[in-house]
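Only one chain is included here, represented as structure tokens and corresponding to the form predicted alone.
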Amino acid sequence: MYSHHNALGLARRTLAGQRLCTACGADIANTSPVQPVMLLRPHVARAAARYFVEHFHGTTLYAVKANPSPDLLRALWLGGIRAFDVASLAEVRLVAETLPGARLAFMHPVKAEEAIAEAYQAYGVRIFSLDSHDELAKIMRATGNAPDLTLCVRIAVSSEHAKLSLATKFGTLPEELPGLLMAARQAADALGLCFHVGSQTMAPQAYSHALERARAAIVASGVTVDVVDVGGGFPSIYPGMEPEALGGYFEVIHKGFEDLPISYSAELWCEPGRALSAEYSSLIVRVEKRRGDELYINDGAYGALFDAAHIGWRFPVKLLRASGARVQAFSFYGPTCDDLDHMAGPFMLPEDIAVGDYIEIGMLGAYGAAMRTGFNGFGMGETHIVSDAPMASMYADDEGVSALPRQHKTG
């Protein structure tokens, strides 16, 4: 349930009848919240969606796993996203119930047969991915050999340019591709090729290399391909990870797509998750203890900071009060009794930070809320919808986030 901040006369009505907080994190910190506070920025999600819709020359499917919040799904819909990459039956149900007109693509390459059947029969899903003959057979059995399927064969590609690899679990190997593509072509109404270059891909060349793999697969199999899906991997901005503008990624993809031996009517798809959701939310936490350069805060590895703890992800941070002190590196401990509840950082904050201070941690819209648990009894407090800019933005030239430069260095 939302708690809408209206201190200092800062709230106003939105079109949806919700109350919008025009304050920043510091204003909310002044109310002295005891629990972590999530800040949501629907206007930023809409701007990100508009950017993809207007600049990517194909269909953009939001990867729901990055953040399955119904409010975010609605914001992306308002920004023009009409198709969604779902990876489970629960995600199929969620998007179908939240956005009845949405187009759904079940893009997990390994699915339960019962999930395929329900997705097809109850929710009208017609797009499925696969990377093996066994999965192809499963899809055909579950759909009763349906004649209206779009089948996307996932090919194995490198994740060498990504901060998080997605190269080991899924993907058909080159020597297996011709046979699988020919079998899928015979079963499908429309045949697609898909891949994933890894999460937070820092070089556009990752897509050109993957599209060369796609070219080789098409040539080796001799099939007609109707869809090329370049997957996700589009980056956001974090400390130490400041990629070039998304337009550079799109340019590489568009050129590679145009050079493929496919029909003029073939479709180009992408599946951004992080790039559409990262800027959507941030988190306000309170310092409960300081031990040298270690700060004990009231959220952590079992909350929204899973990535900071388990893969060493650095998020931008800022102290929510004025300070003229020089900054230094800190690490965080979360609120649970578990030693694993530790975020090494480094997180750059003023050296005079103390117990009772509040910190805003930015760029948590991707995976932060989705990974949250209730371990040890710790959870979330209030959620506020705010209208300020995110702590960093890939969409600074778009409406609603122009207050920041495209690459805003912080923390």
Ligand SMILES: Cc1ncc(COP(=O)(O)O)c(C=O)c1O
Given for the second form:
Amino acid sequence: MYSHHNALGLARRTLAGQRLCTACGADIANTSPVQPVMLLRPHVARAAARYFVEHFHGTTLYAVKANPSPDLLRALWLGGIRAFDVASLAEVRLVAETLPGARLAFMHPVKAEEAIAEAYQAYGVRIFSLDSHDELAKIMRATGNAPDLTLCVRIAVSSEHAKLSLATKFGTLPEELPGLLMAARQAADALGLCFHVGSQTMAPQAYSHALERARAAIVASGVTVDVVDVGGGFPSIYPGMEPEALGGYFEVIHKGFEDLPISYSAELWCEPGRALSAEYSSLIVRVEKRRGDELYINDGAYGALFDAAHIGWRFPVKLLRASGARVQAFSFYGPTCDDLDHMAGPFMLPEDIAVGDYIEIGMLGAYGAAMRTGFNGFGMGETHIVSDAPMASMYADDEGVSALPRQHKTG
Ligand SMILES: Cc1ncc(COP(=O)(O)O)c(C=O)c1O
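Can you switch from the form predicted alone and show the form predicted in complex with the named molecule instead?
Time for the whole complex; same chain goes first.
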């Protein structure tokens, strides 16, 4: 890494390292980007998809909300994912246009009746989730009492092992389940049970506890169940959150599924979002100001760092130049004008970091990249495709994935 002076006489730094964009050939390392640069790693998304396809004993649906980028959808398809969990009509259209052969499941338990009708009639969607009699009535009206529906009843389960709760908003309570399951059974061609144990679930037992709830519901209602969908929640790796390998999660789920009172032909599904997309993107930001241990960078709460600002999520960071200095804890301010645009971290970076330095922030492929806005005119930088390893990986032990250790190396 070196500094030089440009025409304005300003000290300017370039990014360090050997990095070419595999799509446009740009020499990313020798640029001095003024806007944040998003780096994409489709090879890593393919590897993650392959891992689920090969190791999960059932069908993996990618939860599109985690990152709806068409390039990512195509990478997952190349890795073997053929089914997609969509939450809105816009996601239905997006996947149908990007991957015409994809199987779509509309898994938001509360949908507009018009969205259900268009999904069914125009896009061939046959799988819907619900957690109330009202929603069941909507689905039946919107599809003209279709005889070919797979209806998945969402059951309420705990988020106690998850870093992000999904426990209170959706899900049928135990006392209401038998009635709703019997009504859905009568209306459906295939009946499913689904749940979500919360995002970034740190203990596989979350799934066995939820499958126990599913067992109780099946026993109490006496219905035949054709599909058990264990939802998302599979973790990725972030500083301070280092889960056990995904194989351990799959083992618990496979055992819990086998123990359910369901037929041999019943199907097992899962809907990972984060686990398939987190490693896909990282972001290069520039330091515009330093005030002690606070760094003012050019992306933030309204950009890809929503989770870092609003729920205190930590992401791995790396200074993009050589430095022998000791690392210390920093917090970040984003580029907009309000105090909310603050990421407490701590983010561990060399103590000699200065204005003009570039930082790579890793593991932003899930939710972060999807939630970027153009608020205040920020956040509209370039995107490049790179072939290096992500800053952390759940798939590093798997054949064909990079040689990175499972744990991340930096802050
Ligand atoms: C119904 C449903 N399925 C799957 C997911 C994906 O969850 P995760 O990213 O934790 O895997 C979500 C996330 O909100 C969801 O609501």
